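Just the one chain here, laid out as structure tokens, in the form predicted alone.
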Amino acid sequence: MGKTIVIVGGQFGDEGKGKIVDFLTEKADLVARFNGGNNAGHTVVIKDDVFKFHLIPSGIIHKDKLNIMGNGMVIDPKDIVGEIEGLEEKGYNISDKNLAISGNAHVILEKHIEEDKATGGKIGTTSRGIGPCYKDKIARTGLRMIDYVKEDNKYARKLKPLVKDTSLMINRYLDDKKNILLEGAQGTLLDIDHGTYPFVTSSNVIAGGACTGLGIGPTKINKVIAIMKAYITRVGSGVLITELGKEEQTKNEDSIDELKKTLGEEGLSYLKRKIHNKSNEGDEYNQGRLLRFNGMEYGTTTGRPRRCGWFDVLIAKYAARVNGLNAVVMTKLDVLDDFKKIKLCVAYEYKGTRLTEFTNNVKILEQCRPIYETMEGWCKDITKVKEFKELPKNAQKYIERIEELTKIPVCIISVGPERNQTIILRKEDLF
């Protein structure tokens, strides 16, 4: 009996969905993406190979898996062809046997990119034409992939054999009781309807978007799992209640690559020790820097340093509500290894009142302050831990406290980027 599992981001995106989708793909027959475009990015590490995908589902690096790019996506022909050719150069054979693109997906044109560059900076978009393309789709003036591949250009010729009726394909897999994994880009708080509008993306990120973005009925979904970091990050503008340091401070930081170039390995090690010491003296900005440094929190697509903060319980509860979550995958727990004290945001203070439920009303959020519960850290390397009971007691308490506060079970804990750095707690939520 097959299962259909939807994977969503439970925060502001960048939660580590790529690794978890790759991990779950092992037992999936079909992997499909239902929203967004090349404004998203995820990284998969397999031994010495690092794969950075922006459009193609990460199941493509597995043999005998069908990967689908759904009608809810917007696709830049140049970028998708670039990803395909990059995989082919690494020895992966890409054909309609392992990759299908919905004929109803809309095409990003040069005019969309130009419009985005001119207007998108105000809310921190990636300037890749995503919003303008969705705008044309809603205005019924867009170009769909089914029409684009009729054109005589090199990208159209390359993509034409892959363009299919993907809704029909997925539903046939459903009828055959196959295991199906549906992945969304970005995170819940960036959803066009349920995110922190207007600082959001242009598509439906939440689990309901899997149905409209792929052409399947809601009764076909068995499980919804959210990926959440053990802390929280955000790229671009918008409210981040638990932010450590100020947005401007983060924007002014160099990337890790720039630091390596200017400081060298020895200088980088010295800087990390300095950040570590200031962090554990209670300096909030350096706590954010330590999260950023340990977690390599720089955008896969943009390279921008991500704003970092403590885990927000209100956001987790909100994600559970709008997605109908069955479980959570907690990623990057190891990033907290260096902290003597770790905080959880359990409520907001708003004009003298205590809020215990999240609102996506930005005007209210801008006036909120976090109310924290402080827990003891574990100050121990957990990257080689294989079972929950082997984690330090304080790490176990941290996970259990999040489960208690959010009322959502944690089914997987990730303690590193490799596939084998994964602790399974609840097999019943997986394939």
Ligand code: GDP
Contents of the next structure:
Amino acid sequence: MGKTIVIVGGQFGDEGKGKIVDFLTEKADLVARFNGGNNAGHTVVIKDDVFKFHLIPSGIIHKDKLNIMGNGMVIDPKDIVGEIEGLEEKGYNISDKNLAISGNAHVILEKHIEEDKATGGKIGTTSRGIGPCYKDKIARTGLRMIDYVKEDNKYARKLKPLVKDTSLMINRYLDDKKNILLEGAQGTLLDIDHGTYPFVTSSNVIAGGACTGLGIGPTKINKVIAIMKAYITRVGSGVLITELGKEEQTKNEDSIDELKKTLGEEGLSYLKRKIHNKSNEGDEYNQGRLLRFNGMEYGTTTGRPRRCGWFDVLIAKYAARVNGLNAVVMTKLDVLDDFKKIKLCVAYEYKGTRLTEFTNNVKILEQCRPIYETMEGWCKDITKVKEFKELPKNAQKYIERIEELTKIPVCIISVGPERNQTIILRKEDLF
Ligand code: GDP
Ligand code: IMO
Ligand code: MG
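Moving from the form predicted alone to the form predicted in complex with this ligand:
Entire complex below, previous chain first.
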């Protein structure tokens, strides 16, 4: 009996979807991505090899599995060809045997990128032309892959054999009772309808988007799983209630690479120690910096420093509601290893009242303050832990408290970027 599992981001994107999709692909027959474009950046780490996927589903490294880019996506021809060629250079053979692109996916054109660059500043978009391309799709003036590949240019020629009726292909896999993994991009709070509008992306990123973005019915989906970090990050503008330090401070920070250049290895480790100490003295900005340093929180697509904050239970509950979650994968738990105290946001204070449900009304969110519950840290390296019961007691308590507050079980815990740094808790939610 096959299973169809949807993977979505449960926060503001970059939760580690790429790592988990790659991990779950081992037991899948087909991986299909249903939304977004090259605004996404999905990282897969296998030993010393780091893959960054922007368009191709994160299952592609597994040989003999079919990967599909669905009609819900927007595709920049130059970028997809670049990604295919990058994989070919690494020795991966890409053909219509392992990659198919929906003829109904829309094409990002130069004019979309120009418009995004000119108008996307307020939102802090990735400037990849995403919004303007979806705008043309909705206005019924867009260009679809099926028509694009009839053109006589080098990208069109390369892509033509890959363009197919992917809805039909997926439904055949469903009929044959295969295991199917549906990969979302971005995160729930960036959803065009349910996110913190207007500070969102331009597609449906939530689980429902898997049906419209691929051409399959809701009755075919068996499990919905959200990936969430053990804390939270956001890149780009818009409210982040548990943010540690101010958005402006983070924006002006140098990346680790720049710091390495100016300070050298020794200077950098001195700076890290200083941040570590200040963080454990309770300095919020340095707590955010410590999350950023430990978690390497710099955008996969744009390199921007990500804004960091404590785990927000209200957002997790909201993600459970709008996605109909069966389970959560908790990633980057290891990033909290250095903290003596860890906070969980359990409610918001809004004009003197206590809110326990998230609202996507930005005007209200902007006036909310976090109410925290403080937990003891574990101050131990957990990156080599293989089983839940081997985790330090305080790390176990942290996970259990989140489960209790959100009422969603955690099925996997991730303790490092590599495929094998993965602890399985509930097999029944997986393939
Ligand atoms: P995605 O967009 O959801 O696929 O996430 P990104 O790839 O943009 O960002 C997640 C980053 O965290 C990547 O650099 C991953 O390699 C890394 N990562 C994933 N899981 C873990 C984890 O459990 N621990 C640590 N330290 N890093 C992780
Ligand atoms: P993955 O799939 C994090 C953010 C941008 C910006 C807003 C709108 O890697 O999780 P857009 O270019 O989509 O019009 O920008 O959405 N954003 C992401 N943030 N991860 C992503 O993808 C994102 N894709 C878009 O930073 O705030
Ligand atoms: Mg990403």
